[in-house]
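Taking the form predicted alone, here's one chain by itself in structure tokens.
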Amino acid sequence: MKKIGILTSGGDAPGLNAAIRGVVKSAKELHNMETVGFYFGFGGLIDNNYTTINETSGLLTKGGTILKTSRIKPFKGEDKDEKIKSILHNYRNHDLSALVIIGGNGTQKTAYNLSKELGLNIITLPKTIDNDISGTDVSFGFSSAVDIATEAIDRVHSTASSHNRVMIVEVMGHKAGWIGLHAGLSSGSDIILLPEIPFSFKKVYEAINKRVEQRKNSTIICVAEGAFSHDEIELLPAELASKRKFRSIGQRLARKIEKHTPYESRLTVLGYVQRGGSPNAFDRNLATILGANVANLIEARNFGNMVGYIDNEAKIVPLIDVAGYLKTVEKDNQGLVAARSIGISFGD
């Protein structure tokens, strides 16, 4: 009987358990493979903290990850040689035919290094609510996060209109604004601020005033946590880090709006709410589709790849084309173009 390993690394996201279920069930059903799960990401592989996964009932709808997760990076730190040595030993000691790694950008890079430098048989799956992994149209976890953010902004609308306020909702997205764009567009936000588009506070004030002139008594702003202004581009990295240390972009924005306009402003930071809970139907199906493709790749010894989702199909993507690349919102993105065409301001 072939034996495969599996681990989840990086931040949690809706759909992780559904992906584990897809891998385990298809491996057993198609090729009678046994699956060993390592706890806490690469930490479990280093410490040989594992379990044999036989039961998958209830995993499809369950949030989080039954294998736990961590941000341990084997190729970093003074003890990296020892960590790599332990990984190699445990991989061989378990007599694994392959290791399935589920994670985001950093995890994909580590997976590539394990494949290239240690020669391990690696297959990966793309997981992140940020949707910023190259080589796939969408990552599981993203759709659920957008649903949660959209519902939250929908609920803020009534408070905004009742009090004639500017309501700011800060969503996740440190380097890529996919959640901000999709949640802002689907919730009818009036202003959307993204990391990819440096904004002007003055333009934000103008957009708010324009709505008042149109007799619209409230404004909804959806801002990604990594958004920044033109003024901040000119700051030295140390100054910018110091500025952001004490106030998030949402806090800075709310403070400035109240200082430079006559309107009250209130901030809601969604934070980890976007990553918790049960995955929606799309993410359940996507995680299952991608996970179910892994067993056949292992049987065919087609390693060093990620199973991505391109043009509504599971596709094999070489890890060399994934690792180290960040997928961001481009200026010709259809959602961005549509938002501009209906009058949504991006503060630029």
Given for the second form:
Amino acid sequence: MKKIGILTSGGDAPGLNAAIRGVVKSAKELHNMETVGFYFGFGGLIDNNYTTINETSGLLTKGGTILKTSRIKPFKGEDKDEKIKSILHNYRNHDLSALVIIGGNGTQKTAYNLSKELGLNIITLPKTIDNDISGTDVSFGFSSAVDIATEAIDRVHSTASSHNRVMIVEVMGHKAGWIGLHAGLSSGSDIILLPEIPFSFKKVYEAINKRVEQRKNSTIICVAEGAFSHDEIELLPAELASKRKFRSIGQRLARKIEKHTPYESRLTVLGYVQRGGSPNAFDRNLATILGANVANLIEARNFGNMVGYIDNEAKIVPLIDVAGYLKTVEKDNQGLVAARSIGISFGD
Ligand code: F6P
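Right, the form predicted alone is done, so what does the form predicted together with ligand F6P look like?
What follows is the whole complex; the chain from before opens it.
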């Protein structure tokens, strides 16, 4: 009986358990393979902390990851040689036919290195709420995060209009604006601020004032955590670092709006709420479709690839085309163009 390993690495995201289920069930069903799960990402592979996954009941809808996760990086740190030695030892000792790695951008890079440098048989799946992985149109976790952020912003509209306030909702996304753009658009936000489009505080005040001139007495701003302003680029690096350390972009924005406009402003930082809980239907199916492709790739010894989702189909994408690339929102993105066409301001 062939044995495969699986681990989840990086931030948790809705759909991780559905993907584990897809891999484990199809491996058993199609090729009678057994699956061993390593705990805490690469940590479990280094420490040989593992379990045999026999039971997948209830996994489809469950949030987080039953295998736990961590941001441990095997190729970083003073102890990297020992970590790599342990990985090789445990991989061989378990007699693994392949290792399935589920993770985001950084994880894909590590997976590529494990395949290229150590010659391990690697297949990856794209997971992240940030949707910033190259080689796939979408990663699982993203759609659920957008749903949660949309509902949260929908609810903030009531306070905005009842108090005539400027309400800011800060969403995640790291260096990419996918959650900000999609949740901002679907929630009817008036201003959307993204890392890809440096903004000016002055333009934000102007957009708020323009709404008041149109007798719209409240404004909703959806700001991505990685957004930044032109004005702050001019600050000395140390000054900027201290601002960023103590205040998020949402906090800095709320303070400035109160100082430079006559309006009250309040901030909601969604944080880990948008990463938690059960995956939506799209993410359950995406994770299952991608996960169910893994066993055939292993059987065909087609390694060093990610199973991506392109044009609504699972596609095999070489890890060399994924690792080290960041997928960000481009200027001609249809959502962005549509948002501009209906008068949403990006503060630029
Ligand atoms: O990559 C997913 C993500 O949630 C980002 O959006 C966010 O910047 C980061 O992880 C937070 O990481 P941590 O869980 O380590 O605080």
